[in-house]
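Form predicted on its own, single chain, as structure tokens, below.
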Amino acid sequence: MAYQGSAKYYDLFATDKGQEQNFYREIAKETGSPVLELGVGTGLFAFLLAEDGIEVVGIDSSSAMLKEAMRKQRHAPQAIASRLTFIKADMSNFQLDQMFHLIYVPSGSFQYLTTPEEQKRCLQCVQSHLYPQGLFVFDVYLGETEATGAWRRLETKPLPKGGTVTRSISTQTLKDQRAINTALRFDVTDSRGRVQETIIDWSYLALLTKEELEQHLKVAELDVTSLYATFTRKPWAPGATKAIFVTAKPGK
């Protein structure tokens, strides 16, 4: 999974996540607490959410990206950090003593789920965690990317005791395995420009279409509420390159 020896940047790079930040926490608000985070990772959206009054447990299978996530916690206000629980899990196969009104899963992590089994085991949990009524919500992106296997500069951030640390990918469509194969590289220089250190993550994405995840969903029994093509709401057409799932528990 991505952002293993880089966990300690990603916060550093999500700079363009507001809009999905404040379609989650409009979600969360809605539905009320407790909320249960799929792929937490740092816990961008955790603490958002902590910040609004929502209780939030997460999960992740990164002990890096959870080291950060605690790190954080350590530091925030007590009323904040007193509302985030943070747990290494897989999210193909968890069981928590706890039932939510709101699941979700953000940024395309539902992709890291590469096998139809696997996405499939995380459904099913999702459906024996949620309240009835309760929403479980996540968004993949659909069809193939540049994947010429290059490397790409994304973009430079300066580090806060100087220096710099440059983001590259590379990617590469696997269509026999419908998958993608992507790398991170992280280049950390000094203020002098000297490179420090190179880390590079792997990390292997699932292909999927919007046709065989309505299947899944059916056949965990969450129904499709909304689905749209961005986090402002627009709604989903053929042709969008994203579809954000909102799915509900059917109610007693």
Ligand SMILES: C[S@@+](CC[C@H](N)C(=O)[O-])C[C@H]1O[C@@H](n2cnc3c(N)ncnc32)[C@H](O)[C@@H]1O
The other form holds:
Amino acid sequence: MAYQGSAKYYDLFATDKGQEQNFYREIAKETGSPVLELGVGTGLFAFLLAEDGIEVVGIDSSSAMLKEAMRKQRHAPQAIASRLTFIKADMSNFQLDQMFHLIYVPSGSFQYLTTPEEQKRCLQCVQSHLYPQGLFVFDVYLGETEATGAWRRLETKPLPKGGTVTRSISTQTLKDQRAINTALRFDVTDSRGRVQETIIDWSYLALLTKEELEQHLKVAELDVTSLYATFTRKPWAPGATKAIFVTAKPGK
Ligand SMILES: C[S@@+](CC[C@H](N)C(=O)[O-])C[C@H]1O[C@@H](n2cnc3c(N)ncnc32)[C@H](O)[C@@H]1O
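Right, and the form predicted together with the ligand of this protein, after the form predicted on its own?
Full assembly next; the chain just shown is listed first.
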């Protein structure tokens, strides 16, 4: 399963999310509290929103990722920690006793829902947890890279206690299944370069089209109010491989 063994290294490599984090922070400031993050992981986005004074609930299906989030929460200043709630739940089928002004799914995590049924059920859950005029915002990767499954080394990071961890990736596009198989490998060495541990985490991601998503959103009665190609709000145009949907629940 994805995001179990490698959860402890997630933040170390997630260093390129600045624009995306600013985008979701701006939206959360507009909508106000409370907000819900689906696939909250280690809380990379949730902690920033909490620093901005927003109350955030985050759900995730990986207990290892939630464990990291909660460890960070225990060490955070009380004011920030008190605005965060982490819950183990599946984003394709959740029932929380709370409504939200914003529900968001960053880092392309909506693509972990690999069947149209799961995607539609998630949107139904979103609809039933949003206040009228509440926003549902998410981003997906629309590209269909020809990927062969060969390992590619991405980067090496030093570890705080000495030694290094090297992250490599292997992706394979399964066109007939409308899916991408991704494996991330983490090779951990000690300070003398001796291999200590190798972790491989697999992910199976949906290949989606803009039209499929628009159809699902229509059925769930979520109106698309903006569609961007970048987190700096460049409007989406044919050929763009990123689609960032800003949608709203109708009503007063
Ligand atoms: C790429 S990480 C993103 C984490 C965090 N949102 C971020 O942007 O740093 C994807 C997260 O989605 C979670 N996830 C995948 N499928 C899920 C599901 N069906 N329900 C809830 N969480 C899920 C994974 O466990 C993982 O923590």
